[in-house]
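Encoded as structure tokens, the following chain is the form predicted alone, with no partner shown.
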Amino acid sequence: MSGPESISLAVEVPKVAQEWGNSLPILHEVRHALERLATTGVPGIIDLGAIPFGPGDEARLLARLGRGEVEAVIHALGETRIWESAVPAVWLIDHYNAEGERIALHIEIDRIPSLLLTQPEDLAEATARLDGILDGEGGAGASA
């Protein structure tokens, strides 16, 4: 036998590539995401629910990506949990439903996420409702 079959191929797959499983590639998005952060001002973000995980991979990116210092919890048609991770700007995204139920993650790669920021139409609500509290306790033009 003389042809391309007769040559023997052995493949080999790097053992950290098996022991970091999906999440070493999901690493290497977040870099470039913070890179991209870095120089464009560009956020980014990944939806952990649209990569396909095969087992332990979500504990193991959630374990290498470490707990940061802040945390924040809303309460609004469920909770949605947010904490920064041990690397500054990247944030996980936790969402649940009514029942407890989680419905997404996500990793957002920004200076802060973007669902802490008040969003347009609450500031001309808040504007109104400081009035009003204002009005209520005798108002900034009030005499002292």
Second form
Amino acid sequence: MSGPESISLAVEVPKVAQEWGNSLPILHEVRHALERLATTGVPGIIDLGAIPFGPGDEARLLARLGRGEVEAVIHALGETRIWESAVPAVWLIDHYNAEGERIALHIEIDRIPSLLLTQPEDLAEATARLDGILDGEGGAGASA
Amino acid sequence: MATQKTLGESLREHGVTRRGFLKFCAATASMMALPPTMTSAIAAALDKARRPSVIWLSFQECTGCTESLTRSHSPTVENLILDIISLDYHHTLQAASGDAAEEARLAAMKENWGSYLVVVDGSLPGPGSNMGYSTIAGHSNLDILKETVEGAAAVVAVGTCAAFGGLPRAYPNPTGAVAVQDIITNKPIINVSGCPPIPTVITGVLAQYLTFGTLPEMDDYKRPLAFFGQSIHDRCYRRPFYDKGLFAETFDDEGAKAGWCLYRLGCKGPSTYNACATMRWNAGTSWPVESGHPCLGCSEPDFWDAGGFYQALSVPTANATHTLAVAGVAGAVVGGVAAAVAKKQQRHAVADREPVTIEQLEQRL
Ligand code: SF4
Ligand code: SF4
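For the form predicted in complex with the partner chain instead of the form predicted alone, what are the coordinates?
Below: every chain and molecule of the assembly, starting with the one above.
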């Protein structure tokens, strides 16, 4: 009996990647958000998961935005990769779950992505956390 | 029991940091098709949300809907089941079996009377049908559904079978299948159609219910507008080709290779409301139209009988006899079964539920 491997397959890959024209409107939306940030200080955020992208659209958009100077990784319920695009104040926020599957991809237009800021709830606990660390030092340093 | 703690409390107990929680809420907003600026409102609501008890009933179905849910990537099904909802009974996923399983359902009902959610996948043989077509622990789907729903806060019909009858109800509907909404008229119903529904839509609807504690805004078919508010066609990336009149005529012609619109190959996108075009399948990898196949219209009522899958929408279908034929089948029901069903109209107590007998199982329509 011949197995499926005996079926000859030809995979056709188009020579030029199809342009669906869906990344350009996003760039315009980003431009509006940048203007708003500069004039009113109001940040913006775009959920790329809700955009009807065709194959290759997302990659084209990310390539057009390029990469800037800053990158960060957050380890919380899986990784979140954050990088500033080549356009200052335009950040890509790429969320993954613990299984390494993407759960959301956002463009955030702000001076710093909100998720990178220390959260107020954590700030409230910070002193107590540090006191705990100091207590762990056995008091020697504290009494000196 | 599980319903006592808020979600925020249980997540903190599990060592989930504030950033982790916000990230989870950002993904939930994305999943619910809400603007990302809603993240902090979602965080505030979810932080206080209590975990409702969920009872999941499976009737005449192929298990594709549960299969779809367990492939859900956001939040993971483990998160969903363990941290967000308390799944007290699920035929396919639970470890318990036999009497222990049925007792778990009854116990969950008793403890959470008036506040639990019932999730149903699959259609059920309706009144007047041979109840033997689908039974659980010897009891008909109809009886189990009525009994379980009585103390429910709301019913979520997952999949086109539960929502509209689906494949079991396709012509000539040999089992007399009906949808949940054909039986349950005194409880709020949310239909999450699709064959199967997109996993993130199932979890999204549950998360939405948890977040806001109210029923979502719905369309005329009782489908949540957040996910079913726009047609496949309106969000399809091939739409510019449709607008220009550029159509693939066969699956391998130059138009198909150039990614033109699939309307003439039978695409039901213009009359189908679902979230595939933006949410996609398999963790956002792709969706049918992206892989070159027309939309079948799987989230719409009677899509199985809506003409050929590969016939363009405007081609008339020869299916006008459907309703008549079904009525004919239903009319041919054997009197004994109808009498047994009538007797079971009495209210819930387990003792009142009469097991389906061997004779009934052997009856043929
Ligand atoms: S492929 Fe289908 S959904 Fe997409 S534009 Fe064409 S008809 Fe509409
Ligand atoms: S593209 Fe159409 S048929 Fe396919 S899964 Fe989505 S709604 Fe169903």
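The model shown is predicted, which means the values in this text are computed figures rather than measured ones. Take the two forms, find the largest set of C-alpha atoms that superpose within 1.5 Å, and that set is the rigid core. Residue numbers count along the first chain shown, from 1.
Positional change of D131 between the two forms reaches 2 Å or more at the C-alpha, relative to the superposed core.
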